[in-house]
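Only one chain is included here, represented as structure tokens and corresponding to the form predicted alone.
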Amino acid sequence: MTQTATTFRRMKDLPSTHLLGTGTPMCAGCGGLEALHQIYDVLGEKTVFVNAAGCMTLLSVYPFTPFRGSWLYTAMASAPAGAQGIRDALDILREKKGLPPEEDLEVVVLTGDGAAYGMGLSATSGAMERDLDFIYICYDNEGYGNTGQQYSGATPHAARTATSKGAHGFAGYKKDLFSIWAAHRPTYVATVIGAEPLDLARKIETARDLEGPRLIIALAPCPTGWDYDPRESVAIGKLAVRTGVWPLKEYRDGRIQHTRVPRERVPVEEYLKKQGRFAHLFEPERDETLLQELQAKVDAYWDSVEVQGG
């Protein structure tokens, strides 16, 4: 994988004020906000967001958006088709000369895991077979969380959710998103915490000075769908990387390497202990079978990942 120079050595290289604006409706320690602040940070004021419906269409409330640059809505498939416009427009004009090359914007598709995942995956890999160039953006807090969070493509097995209340919560798996993309060949593919800043900036650093589809994936904690106290939002973060539940990974070149390798991982429990929504795994009795083919299920993947040595 090549690798490139990066700006962001230390956290003190990090972006100190942000472009999103303050005072929005959203929940008390969003995690996708958190991503989305550091994400516009790097990329810049020169950037269109094509926002499909979900949680962050709530950042707007018309007229008025909390972004310095532009910014779309779309339904919650569409997305991927409003960029494919916006592109299209933004090539004309430069081809007729009345866009000067240096007020090009990035086109950014925003979405969370219920478009990304799901409703839009089909719009979605149709703009990944026409090479669009675009950055593609989601928020993960892995549920339809703008509805009373349902279960999505993207809900970790177990889980309970809005539809999915019995004894052992959420019987399906999440989707491998990351993996559904890189089967396309795009330019670029990356997993991301808000948690983790140093790791986000480098990435998205990398995908901004690249060409084509480029997918980033953002795990964002809900405190209101996760069922946790927004204060523990950061730390339920860190611990979602050091128990090795979110691989940190980038794709490029046909080739996927891991980040960050927690190589002393913290047992998974203790990520999920901290979230209402596995409750029913600790109480009112410890349900060992669950607990362990979770565990299992995350040794296993970082077992093949020292196997293939990435």
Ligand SMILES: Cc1ncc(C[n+]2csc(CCOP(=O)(O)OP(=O)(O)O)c2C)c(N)n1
The other form holds:
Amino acid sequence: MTQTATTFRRMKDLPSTHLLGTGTPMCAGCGGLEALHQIYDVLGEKTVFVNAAGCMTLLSVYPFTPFRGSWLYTAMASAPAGAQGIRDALDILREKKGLPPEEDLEVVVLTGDGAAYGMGLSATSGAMERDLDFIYICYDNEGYGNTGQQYSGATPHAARTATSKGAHGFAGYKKDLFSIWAAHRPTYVATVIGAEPLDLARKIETARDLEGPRLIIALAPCPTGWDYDPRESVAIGKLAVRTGVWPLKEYRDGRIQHTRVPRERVPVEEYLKKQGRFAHLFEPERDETLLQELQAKVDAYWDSVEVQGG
Amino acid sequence: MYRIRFHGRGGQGMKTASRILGSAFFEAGYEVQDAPRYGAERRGAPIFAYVRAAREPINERGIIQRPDLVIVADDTLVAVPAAGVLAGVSARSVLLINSRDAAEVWRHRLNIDGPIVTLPVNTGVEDRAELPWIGASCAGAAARLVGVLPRQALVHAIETELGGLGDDVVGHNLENALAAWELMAPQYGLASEGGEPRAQEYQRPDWADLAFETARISAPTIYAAANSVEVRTGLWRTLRPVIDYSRCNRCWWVCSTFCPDGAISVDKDGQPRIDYDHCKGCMVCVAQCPPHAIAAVPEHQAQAEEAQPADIPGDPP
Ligand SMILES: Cc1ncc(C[n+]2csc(CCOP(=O)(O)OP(=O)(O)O)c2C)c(N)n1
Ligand code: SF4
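Please give the corresponding structure for the form predicted in complex with this ligand, as opposed to the form predicted alone shown earlier.
Let us now look at the entire complex, which starts with that chain.
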């Protein structure tokens, strides 16, 4: 893997002033907003955000916006198509109207997992097929957060959602969006999380300095949808990584690299225990079968990573 | 018709409270409407829920403008303009405030003549794990205040509405709701039904008429950068993070990076500074600070301390 020199070598190198405006209507403790403010600090203000319907639509409610550049709202399935329109317009301005390169903007799609893993997948596939020069940020709160946490294609097995309330929670399995995206062979795909800011900053820096389709999935602990005290957002995010539930990795030049391999993985139940959406796995009695199944899936993932050597 | 309005913060279970009360009315044979109002704001922000109950079919719709009973789950909301707690309150509206302060204190503070009742449960919000239980207490208290609901209707409503969440949750909610029910015994029937509004009393809502305009004007563009700072989300806070600078290691990259809202900046000496106009009080910084230099202080306590005149040594008394 070609390791480009990074400005983010230590935590100290992270930005100490923040570009994204405060005063947004996201929930107190929102893990998606945490990731977004870190991402925005690295991408900078020469960006246009294209936002599909979801929690983050509420960032820019007239007459307020936390962004320093433009923002466009699209229907849930069509943010990558909106990005294509903006990219084309910018290209025309550059070619025909003499827009100087330093005034060019980076087009950034911002959607939840409902759009990214489901409704918007076809539009994203098309954008990659056309080799669109854009960045896609999916904040993955594992459900339709804005409308009350119904399940989505990103909901993990056994989680309780507004539409999976039975004794065993959600019967389906989280889609592997990273692999689906990487199978299109775009320029760059990465997973990040706000609880690991250095890893996040390096990956956003990498994405920023490349061209073509660059897609990022940020696991977004969601106090409201996952049912935990907002103060736990970062602790839960760190556990997602240390238990191996959320592998931090990147795809580039046809290869997948894990940027953090938790050598001694914390048992998955430490992560599950902290969230009300998994409470039925522990009360009124432990659901040994489901707990073992969830652990086994994570173990199998990391076994296969070791076989592939990284 | 009873017109009942709930005020709380996202996360305090006001939607559930309104459903419990609505179901209790329904059990008792009433026609019922219960609905939360969804706004752009989330956990921590002001939330509204409404219950209408009548013996006749209900033709009224929408938000409740003239409430017979107003329930305030969190007394810090009274001072928040966006919460509109006192909107449409008349001399016959009953105000039920969950507060450690006495009803007399509130009467003086608000300068209103109508009946005020206080319900002292989980005030101060030192332990947010207790927050979701406030809803049941509010529903229990409201059920007693209206004076037409049998205890059994309340019990049934809680069992029906919360049954899916397991016996423990139902048990805990029942306990809280019934405790509040008992507490309100002396005020049984204090809240009465409001009459039907009469056409003569109709007042035009105080909104502005907008002319039909071209798309450029009616689909406006924001030209300002990061003007969301004009919104004071600090008002959502029930707990305040306070840094003890004598213990702070100046590893600002921890709190400043993790703060979801980006409300912690770093001054030129490398000290983190919390922007209380915008900190929503999630307490992520408190949980993550390596030397535990940030304390979670209940907002009411922090405000009371601020209101005290500073003790300057050597100053004349
Ligand atoms: C086609 C369409 N269907 C439904 C909706 C209603 N809707 C608005 S936001 C939302 C949830 C989106 O979920 P997700 O993409 O995961 O984002 P989150 O809300 O979690 O931020 C839904 C269903 C819509 N806007 N468009
Ligand atoms: S519902 Fe979840 S993702 Fe949406 S704003 Fe709230 S915490 Fe963030």
